[in-house]
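First, one chain by itself: the form predicted on its own, in structure tokens.
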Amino acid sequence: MKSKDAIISLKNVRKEFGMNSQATKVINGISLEINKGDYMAITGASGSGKSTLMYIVGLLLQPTSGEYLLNNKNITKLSGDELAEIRNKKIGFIFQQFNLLPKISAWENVAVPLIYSHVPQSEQKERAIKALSEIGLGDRVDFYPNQLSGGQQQRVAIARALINNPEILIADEPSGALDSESTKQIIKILDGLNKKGQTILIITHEADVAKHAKRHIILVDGLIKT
């Protein structure tokens, strides 16, 4: 039975790459619910399918079969453009390598999703600066990525991911490119966001990061280990 608090519900989701007998099966029938306020970590060895599952949850890949329900609506068969619109409004991404645009400032990087959401230009800077100030970078809004430390760049990426108030925040190895002190700072921010009610899905190979989550799922050969 689907939880009434489920934001995302996957039902017997499978993902294959290739055709017919040459197809590589990566996700082998996963059913999973992510509820409002969850703090979930997904771990697994290289090749376990955790990145593919993240791409499916984040609407960057469509499953080969199975159902994906978002807020109780089946979105499995939506077009790429329709999924992109949902992704921009409902899902925030934090990536291991930050994915900041090098030739624009911190606040301009944070404001990029607002452009695609058709937020008036007059509001974009104000909202971006507010988001940066909330994570302790109010004095770095005009800095370019190469003027920031790795930890600061990841904080900019977090502000960008949060700028549209997403229902779920997906963090893909958010500490993978950081030193131990920066990792502590980033995890502290994620912990604080969850305490305020933000739903978070974190993909990680680090046990010290996964232990902060309230739910921990391990993937083995494209299946959830039970």
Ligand SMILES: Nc1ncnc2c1ncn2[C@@H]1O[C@H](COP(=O)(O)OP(=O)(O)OP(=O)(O)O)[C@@H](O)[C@H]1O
Contents of the next structure:
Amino acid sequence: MKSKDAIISLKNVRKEFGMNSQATKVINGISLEINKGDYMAITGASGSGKSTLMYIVGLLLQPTSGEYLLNNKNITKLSGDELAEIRNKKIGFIFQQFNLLPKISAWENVAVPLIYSHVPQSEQKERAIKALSEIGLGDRVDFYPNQLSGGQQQRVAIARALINNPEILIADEPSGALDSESTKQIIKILDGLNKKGQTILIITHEADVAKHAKRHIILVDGLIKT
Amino acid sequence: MIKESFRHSFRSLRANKMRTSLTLLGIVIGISSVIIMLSVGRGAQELILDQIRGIGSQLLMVTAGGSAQEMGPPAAIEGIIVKTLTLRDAEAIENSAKYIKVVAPITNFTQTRIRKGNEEEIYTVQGRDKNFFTSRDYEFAEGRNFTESENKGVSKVAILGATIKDDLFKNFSAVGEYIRIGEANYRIIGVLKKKESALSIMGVDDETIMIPVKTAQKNVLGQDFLFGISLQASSEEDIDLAKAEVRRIIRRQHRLQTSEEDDFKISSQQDALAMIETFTSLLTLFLAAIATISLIVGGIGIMNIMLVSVFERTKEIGLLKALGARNKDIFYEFLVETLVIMIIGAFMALVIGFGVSYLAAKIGGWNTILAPESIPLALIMAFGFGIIFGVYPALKAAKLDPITALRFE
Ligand SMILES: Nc1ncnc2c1ncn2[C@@H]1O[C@H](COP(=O)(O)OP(=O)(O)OP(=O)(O)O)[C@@H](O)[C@H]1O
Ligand SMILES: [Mg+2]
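Could you present the same protein in the form predicted together with this ligand, rather than the form predicted on its own shown above?
So here's everything in the complex, that chain up top.
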């Protein structure tokens, strides 16, 4: 079942927190492939390990065992700084709580990843404003996060996640803090991005949201339910 | 990258104005007190040295008694009475020294009962040659110096220090009046101007009654030896030659064998200058060292506040790492923030240090306003302490695990 197009390939990945007998086993042997252009939803009960799996896929957590290939390259032995660089270039994160920096404007928030990929300062603003315009916030570039609605803040976060054209967009409950109207808007944006070829992994507990995805995986106690 | 860190840190500092100003306060107090201590120390040193230089750099002083160490005080000052230095030595120098222009013997001083009418008071009396006053630029508030015959003879005339004149005669003229020293009446012929010197060479001129040398020896002290001989070399350049020459003459006078030590000591203004310079420099360093303690306290304050800032921004650090910040990016961001505070503090401290030093100079009456090394020193201190106290919080921030940080609420 191994596909040539696989961006991400997990093989029997496990994650435990803590040591020895006290360890909490959270991910208990997951094998998974995410291909280019995929739109994958993960659902599951609270505590089933969804966020943990997302952190592993997003290179924020090293698995306790198993193999992780990114673009057919094993990344389990890379250093923290090398992982940071991959996160910067290839992975876009969207969080439930938006996670914008409160003291800087919308465009500056969007430009943060560009700082770490050494894009010249003059170009940063230009690109950030373009990204915000594409997502319908061209008239809000100088607003601070507390001057924006929840839905608008999440759109700023999406613009930030997309600013470096990542291989994969990872969203952990992106609509968890939004009303139904804003949720619809965000889902519409994600659908549109996928249509243009953006690979997306979305974690949600809302069936309505999950059904937009092309693939749907259910997690039970750290295992994929088949 | 560093430039970005600067941009970030200014933003974060501006966002936390209260915290930033409190941190700054500690640093500013620390650095400015070092600057102020340095400048006050330097200014006071300058003042003292100027006054000594003012007395004249051609001056030499022979004092009775040798000294244990080269730079140590003469025996006479330590209270050991040495009787070998006499007026004959002064005459020998006058007659044969090529490099000496002026010879002015002085006797020991003594506390003596002085009477004026019915008033009675104890004052210091000392015999001084008339040349003593001219070679050391003494000025007379009224009256005159000893005449040649008064100087050489056992004449009962006196010159008063300014304070004694004020004590005994208030605002009235003293010249022509009489005072009783011991068993005889002395006519006052002159009053010295107030010596506003922190360090006049004989100590307290303002509180001394000065009479001719022989008069003092015969009538007051009952001794035929001297405390010392004040000399003026023919020029500043010849001071070392003069010193050697005088030493030769006195050794011959005292019939000292080659193996014997000098029973007198010759000190020049330069010696005194060197000694006082060393002493005041040490004092300045000591003051600055004490002030450094407040700088250390300020530094610990900034470290404390940076640690709080790391804690408060835990979630932000996790986010930045998720977005691609490497450990060193986070490290620089926090270190630069500390350094920015320190450097801003250094500039503020320079301004405050300059202001206070200026006031101190006004009050103290010296010219040095800022010790010249203050500016580089303030910056180096700011930078050094910034590194010392900034590295630990920055490392702590850099080492945060991204997930722990992201999940932090
Ligand atoms: N750092 C950690 N140390 C110990 N246990 C952890 C750690 N992180 C997660 N866990 C545990 O792993 C389990 C799964 O957590 P995770 O956040 O992945 O759940 P989830 O599926 O995202 O739940 P939710 O829907 O509530 O967000 C939980 O029981 C949690 O306590
Ligand atoms: Mg979760």
